[in-house]
Amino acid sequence: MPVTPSILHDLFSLEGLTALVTGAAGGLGRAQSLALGAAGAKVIASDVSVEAARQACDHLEANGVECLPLEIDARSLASIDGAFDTLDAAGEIPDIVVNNAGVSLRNSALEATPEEFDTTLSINLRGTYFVAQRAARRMSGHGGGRIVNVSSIGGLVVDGERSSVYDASKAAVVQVTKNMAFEWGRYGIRVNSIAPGYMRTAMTTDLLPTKEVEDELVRTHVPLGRVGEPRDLNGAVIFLASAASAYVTGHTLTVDGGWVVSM
């Protein structure tokens, strides 16, 4: 059968689907939410406070995306449970979940504190895990779904000094993605992850403090010759959330300008 424009549209369309994005007010979350909405999805924009979630929705709606704000503090199981209870009461069952909420607290392995360790793991790993779990419980009774966990190149390689705790949390995300994919495939739930390289967001400001630092990092680590922009995740998230990746699960897709292959 020839590949026609209508077939391509159907492969990548998210029309009629609902996508929950955590950390939707941040740079990567906002970009992914816009991409999902542009592909036709209704977006549930969640963030640590209802104010941040509403701000995310305001931006999405200004760009023509149907949006529902939702407060989820990824550090709190009570917040996660309450958020899904709210969705249940409203009859909203996400077809797609993008686990984007995260934190980057950098310190050396000699100096990292228990507080930094606990905060990083509670948001990057624990929050990701239990948001996915709650979503999968709903998806399993409704024909399946797609879960995209946002990891990092730090989950695959050492991405610099002062990264041990962050990298450990993201490596764990890569692994639980595989475990979830293995266990939940029988329910029609596909679970994949995206591993971004350095992206130009507020979270990476301290990693790219000057143009000189950025230029050196690009010269030594990024074959494509530039730091990533949030929009560089658009194609990856649409692919993993859509029928285009119908036979893909347990995979981590690097979006890093070639950083990992340069190591």
Ligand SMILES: NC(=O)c1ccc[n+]([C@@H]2O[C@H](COP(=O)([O-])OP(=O)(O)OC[C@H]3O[C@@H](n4cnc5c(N)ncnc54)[C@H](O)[C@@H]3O)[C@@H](O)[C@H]2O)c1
Second form
Amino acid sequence: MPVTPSILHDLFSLEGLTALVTGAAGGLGRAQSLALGAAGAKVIASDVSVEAARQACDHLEANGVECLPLEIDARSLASIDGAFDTLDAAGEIPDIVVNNAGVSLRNSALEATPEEFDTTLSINLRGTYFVAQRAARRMSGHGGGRIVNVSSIGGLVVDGERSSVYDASKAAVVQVTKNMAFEWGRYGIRVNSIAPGYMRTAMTTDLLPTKEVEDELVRTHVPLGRVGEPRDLNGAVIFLASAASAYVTGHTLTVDGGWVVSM
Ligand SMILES: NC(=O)c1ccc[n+]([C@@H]2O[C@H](COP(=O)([O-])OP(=O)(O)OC[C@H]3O[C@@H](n4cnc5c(N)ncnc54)[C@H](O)[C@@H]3O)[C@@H](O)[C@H]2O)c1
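Can I have the other form now, the form predicted together with the named molecule, not the form predicted on its own?
So here's everything in the complex, that chain up top.
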């Protein structure tokens, strides 16, 4: 059967849906928000401060995407609950949640501090967990939803020296994605994860300090021959947020130029 525009629309359109994105002002958050908006979703752009959330919305609105700014500090359950209270009061229940907020505090396993450990786990894992939980409580009474947790190749393999704390947080995201998918399928909530390789954002500036370092990293790790750009996540996030992935849950989709296939 030929693929018609209407089949593509039915599979990938997010028209009429609302997508909450955390860390929406950052490199990958911005790109994923824009992709979801381009597919037709209204975007609730959240970040650690309301100013950052507004900046994200300004960028989206300049690109024709309807946007609502929202402060969510992923470290704080009070902040997460306050944000969902705000959405409840506005009658907004997200159909899609992209748990993208994250930090990467790199240190060796001999030197990593309890502060680095707690900060990393509180944002990357605890924040992801409770944003998903708070959203799922609402989605479950509303016919379901789609949750996309942003993990990392570091959640699947060792992605270098000084990665133990970050990788632990992202491996846990891969695992809770499976547990949530298992528990929440009965409510029509699909939970999947994206594991990006190295993408060019503020987070990887330190990891890619020079062209020489980048070239060597690409030569040794990336079969597709380049570092990722934020837009490389567009297809993955639209797929996992849309009807195209209606029978996919608990999955972690690598978007890594082939990094993990050789590990
Ligand atoms: N860039 C990469 O190569 C790469 C690779 C794999 C995974 N990731 C993951 O992708 C996600 C986005 O990373 P990025 O590359 O866009 O980084 P980034 O630094 O550009 O953006 C991170 C965003 O998270 C926000 N944030 C930080 N602390 C927060 C908090 N307490 N509460 C809410 N928001 C907070 C920041 O304000 C920022 O907007 C992260 O989860 C990261 O671990 C990135």
